[in-house]
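For reference, the chain that follows is the form predicted alone, supplied as structure tokens.
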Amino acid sequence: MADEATRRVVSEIPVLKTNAGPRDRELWVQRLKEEYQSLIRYVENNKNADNDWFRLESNKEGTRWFGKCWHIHDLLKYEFDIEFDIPITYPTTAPEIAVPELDGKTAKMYRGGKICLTDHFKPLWARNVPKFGLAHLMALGLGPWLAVEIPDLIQKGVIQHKEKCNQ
């Protein structure tokens, strides 16, 4: 269950209306409008919070995405690289976010960075299909994911802040 913080955030980001994916043509572009304003609204909310985490963008059909996810710990900024693309099934199937300079430094992960998202995370998506769309895999997936992740990773030395491998 959600912390009372989460679900305030979480009920602050815009719902989707329209149920389609990159295959529905017109209806598509109604749902990539639904998802950008969407995450526009979470990121605008985040920044005010001071917890701006994540950049996002797409390619022109918004099948491809990509972008960058940070994580503070010890006041030290950990930065990866994100990427997913949208299945042909979506929004029924959520999108499977990889971090791949992190593939295979946890067993919370699958080939490829593919973080693992399938006990918490994809039984809720499936009950809010097509409501949710990719704001919240960010908030929901992605964010909690990087919070009990990187601490984890970091504490056993598995990665290191890119000042200190500098040095």
Contents of the next structure:
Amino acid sequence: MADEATRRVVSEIPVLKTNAGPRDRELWVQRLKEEYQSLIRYVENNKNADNDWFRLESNKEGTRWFGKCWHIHDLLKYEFDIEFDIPITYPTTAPEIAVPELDGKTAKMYRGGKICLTDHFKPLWARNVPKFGLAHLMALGLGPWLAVEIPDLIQKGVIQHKEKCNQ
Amino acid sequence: MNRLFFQPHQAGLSKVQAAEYTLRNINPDVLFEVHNYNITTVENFQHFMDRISNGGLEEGKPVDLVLSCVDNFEARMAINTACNELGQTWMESGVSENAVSGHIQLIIPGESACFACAPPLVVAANIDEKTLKREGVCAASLPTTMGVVAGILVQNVLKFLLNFGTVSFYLGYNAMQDFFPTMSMKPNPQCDDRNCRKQQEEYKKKVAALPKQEAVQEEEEIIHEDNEWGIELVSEVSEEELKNSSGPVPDLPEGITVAYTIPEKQEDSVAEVTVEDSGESLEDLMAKMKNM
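For the form predicted in complex with its partner chain instead of the form predicted alone, what are the coordinates?
Okay, now the whole complex, with that chain kicking things off.
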């Protein structure tokens, strides 16, 4: 599974109750509220731990999400745009997060910039349907991916810092 | 199946477009309708379901069969959702990440297990783990395995549509040992998909309404006008051999396991923080997030 630090972070993210997808009308609105509550709490936790690493927002229907994520490496802050669609089988299947500007720069990515997660993610998600939501996806999916890929890409010179941004 | 048709001169085309051109050259009498989109999004899913319901040989009628040749779990779940809702029979196919096993599965909503009834099935690959650089990971792609799976898929389709032979509900292919496990799986009465459960009820009603059929044993008399040479037919396998080679039927036959297991739902066994209903509306929450 994930390492100890990640497990601790995840245990502090509120779990969700409503098992509803984007086609479930009123129940989907309920689920969306829970998603936002869980995400807000997670971002607050991150700020308190001095590790505010992403922002997310959605379209009105909650079917299309987009935002930014940051990774600090050697005192420099790298920023990336992220986006994903909610699949109709959500929350049984997790959304595929895409980092379009890194498309083609790493082998751990599918066409269009969709990040490739480890073998562990899918069974873990499946075991926790419908309790896991977008906050968990960020913590267990995108977070670990950035932690491994960005330093590697910087080291290989594949990505450069856009402008100096002191902490 | 979804990548077997590309030829070098088709670089730049989508997979479905290349498939159409290649197949049309092989058999110009086939009618094609091509769409290139992600079926898991809300917008496209509706169109996808619409084409299943109306894209039959006669426009407005449903298709006879859906064949899933996609390469990811999410797309398969989307097809499963659509077919459960529409009561559409379909066949699912796939090749494993390590390219040395594959399978086909026939899904009749309500009658056989749907794709969500159990965790994903895995044909045991029997790869020596010591040969792998990274534990449990061996990504590969073999058009030969894909060709075999495509062949058994279409074979199953022919048997299904033309009503001959035994149509397999599940047929696996273990390329390392040339082992072809088969089985059938009943639907899960507690399947997470509401429509699957609904289809199961409909199917039970349908079966209950059928008149009881006596199993009639008909012995076909083989008649030959003359038998100049006195040829007799003798079985190659003796009664005893037949008896010894049959055994009890296990839950899953040899060579097939599940990709993972899902524990029984426990009632609040672990102390977890759950979202609280703060009374804020969705708009309030969206604005709160934006201002963080």
